[in-house]
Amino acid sequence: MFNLFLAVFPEIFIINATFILLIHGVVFSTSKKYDYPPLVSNVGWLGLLSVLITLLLLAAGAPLLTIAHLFWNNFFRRDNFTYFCQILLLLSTAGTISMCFDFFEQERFDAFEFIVLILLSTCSMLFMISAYDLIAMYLAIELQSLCFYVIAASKRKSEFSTGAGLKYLILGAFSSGILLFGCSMIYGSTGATHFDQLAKILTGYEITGARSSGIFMGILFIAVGFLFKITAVPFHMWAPDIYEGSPTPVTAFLSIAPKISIFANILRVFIYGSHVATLQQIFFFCSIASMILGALAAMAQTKVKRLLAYSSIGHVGYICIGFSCGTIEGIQSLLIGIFIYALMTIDAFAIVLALRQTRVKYIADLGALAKTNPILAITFSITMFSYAGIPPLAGFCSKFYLFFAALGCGAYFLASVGVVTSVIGCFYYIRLVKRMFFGTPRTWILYEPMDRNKSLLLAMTSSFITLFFLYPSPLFSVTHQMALSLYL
């Protein structure tokens, strides 16, 4: 019981860390004795200073869960692939945090909410890993979703920042509710909503007729719910707005954190069952479109956090190849996928955030950046070529290993798709390093220092993307052990 209660014990912490955070806010801000001071900053750092405790109470969790166990009347299981999404999505929250802070200063930017819906969101997202039953999964996707919903319109002057919450509070409530209707048609095919139950029912015996054809509309349903979360194509037509619309750090949180605990809750639900082959074929093919549409959208943007978006849209194809093989090695290469992916894009966002403070909007205003701010140009240009995936970077191994899985269970079209898509892509982010070198800008800009939280945090995701070809292996060990213990 006691080792159940110290598994359990890092959400336990997050959640009354928030709590104590927003008192904190609410009770300071509204102060008259102290003059009614500005949080934003402080709640931030008590913010981060939680995730990076929530972190190492994970890691002092880690010698517990050498066998899988199941806590909370059976809703919720701890094991390696629990563990190991987790501390991702912890270090994805606290790259997050430590890039908003000059943000707040820049945009004076005073809503201590925003910080505090951030944890709550990363709160349900832990909880989301870690779910095991239906009911469970979707409550903690309803949390998640009704933070992202606030968050994405935080910034209540701005037309575009209130239109992005508002259209994403309406596809994503369109989206919980195929996602519900799912739920509730497997339920009642099945009377089952945990998973184990699930897949002994699914797995055990051929079931035909009416309750046959209910299990596959509902489990078709949660799939159209989980890509319309993850943005796959053909449910894609959201993200490019809400991503312009919104903060970029929200811009930046949205294009990681829920990517990664909704792949952890799709191979939670579909890596059993008797319904794979189809679920297989539904993945490859929007795989195929969201690869094949990032790649040719993304041509013809001219804003960089749009052109962001159809990237992010492209690498759901590509992480999606790793689903679509159904072999260990497959759900392997979607976690390296996941892991290399998320480092990229917070380095992207955060040189994003540090070109804002001089309001660039625009590819075109990228213009001579190399002779105004030659390491930032050089750290920008790391980064598009390891989108692009070219060797020997990071973006390049985990392409490698995607496509190699795809040519190990015979989807030949998949992987060409991939190699084809990939070269493609070249053009948009080489275009960007062209512009930063060799380009001309409209108007000179001279670029300030950028602050010390996002150096440290440029540094970090930089040098781990330039020298991960030189010692992979242990990424490599940890995603086959989290791949094996979904399976044990």
Given for the second form:
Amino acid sequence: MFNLFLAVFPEIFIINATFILLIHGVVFSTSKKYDYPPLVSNVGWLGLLSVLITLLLLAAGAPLLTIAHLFWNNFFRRDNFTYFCQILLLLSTAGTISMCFDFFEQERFDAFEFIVLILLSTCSMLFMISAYDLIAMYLAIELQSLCFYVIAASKRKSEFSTGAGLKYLILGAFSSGILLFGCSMIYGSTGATHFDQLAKILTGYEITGARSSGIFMGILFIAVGFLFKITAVPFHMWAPDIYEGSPTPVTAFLSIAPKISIFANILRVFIYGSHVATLQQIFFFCSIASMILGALAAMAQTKVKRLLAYSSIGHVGYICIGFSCGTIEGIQSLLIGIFIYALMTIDAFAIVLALRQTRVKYIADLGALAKTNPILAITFSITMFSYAGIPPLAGFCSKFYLFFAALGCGAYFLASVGVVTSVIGCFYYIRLVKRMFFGTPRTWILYEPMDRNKSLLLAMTSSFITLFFLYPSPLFSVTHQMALSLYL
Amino acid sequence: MMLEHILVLSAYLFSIGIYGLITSRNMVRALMCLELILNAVNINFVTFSDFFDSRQLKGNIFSIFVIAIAAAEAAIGSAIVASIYRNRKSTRINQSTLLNK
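Having seen the form predicted alone, could you now give me the structure of the form predicted together with the partner chain?
Full assembly next; the chain just shown is listed first.
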């Protein structure tokens, strides 16, 4: 009986931590005896600790987790792929939570429920990554999205933030509706919701006569729903507005964690669940469009968060190249791209949060950063160069491997569009660096030094970005194992 | 009672919901269209389950979950609309709400 729950120990722990922290926060922050303390950094540190303990349970309990228990087989499956994806997710969540503490202090943001919702959405993302059934996948996606709708609108007095929350809700609910319609068409045409059964049924799709319009519609709608969620073009409707309007820690969460888990889901559904029925052309088209839009639209931006939003749209386009290939190298390059993208984005948002003291919103505010904070300027330039894909930084390695995989399977057009847009994108990244080092702002802004959490995080991520090229083989072998276990 | 008739009905409701969600000027109407989308998919699930899956009823189970999630989403949507109303004193979606250059 005890064996039943060994597989879900990390999730059980983090759900218990969520509930205990919620009750703790409610009981103590409404108690008159302690004078109604705002418990946000208390709950924040405990939340960070619980994410790290979940990571420990997950990483160290690996031999226990691959028990293919019949009870859990209906809803999720643990293997190498989910193991490493969940480790990446928990590491990025821990990094992003540790960035927020300074923000809570400065903005006088007292709601401890922020951290509780983040923990809840982390748990649902753990389920999302290992989901093996359309029902489980949809439930996990919805739980994660619902938590994020709330925290995107969490600054109640600001029109910006509540507007961004509403846009996120409409966009997310719309995409969930489309995803669900696709699930219903697949269920109706095949009678199965479990990925194992779907994989068996959909292997005969190529035979003419078995090409059912219901399955085609279902796969199309599911693909469109997923592409909405990872904000690929042409489904990126309000993503820049949402990224710009939400509070900055929420933007950091939005651009890292859901992308990791939705990509994991995409890989499960489209590589394992329906390998031959996949509409590869739609991912092909979206990847090209995202790369082009990410490169061109970011040039006209004057606000830092919108620039990061468009650059993340562009990066999603590069990562989708890996998916459009359809080979194991393609999947491996996708996973390498996701890993390096997560680290680069944590780095970029830590810097944006560090510069927040004097409300830097516009790029012009970054002028002469090199004279006031030279080390911060150097870190920011390393991050921007890595996004642009300049060797020998980590971003170059990920883009190189993606284009290599695309060439290896014959998608020459995709690789050439990728290279061209990468070069075009270099322009606005380097313009940012130039403005930092050689520009003069109209009013000189003095930034306070950042707190210890962010400085540790920046040190770790920027040293990873700089030194990755010396020893890339652990990441390569890890992602190779993940890609292989996806096909089994 | 043919299968195609019910599927056409649910597709019709789904498209009305999508059209209304995209083009409505009122935030509350947008939330109602969202509910319409999720309920159209529920009709789909229940129909398929009735016609094809009388042993396991996966569609019915899925639609119960979807009903619960739609309720939660409506609650969150209403809360966000209420906080927008407090800030802005109107629930109108116009060009300045949508485009935020």
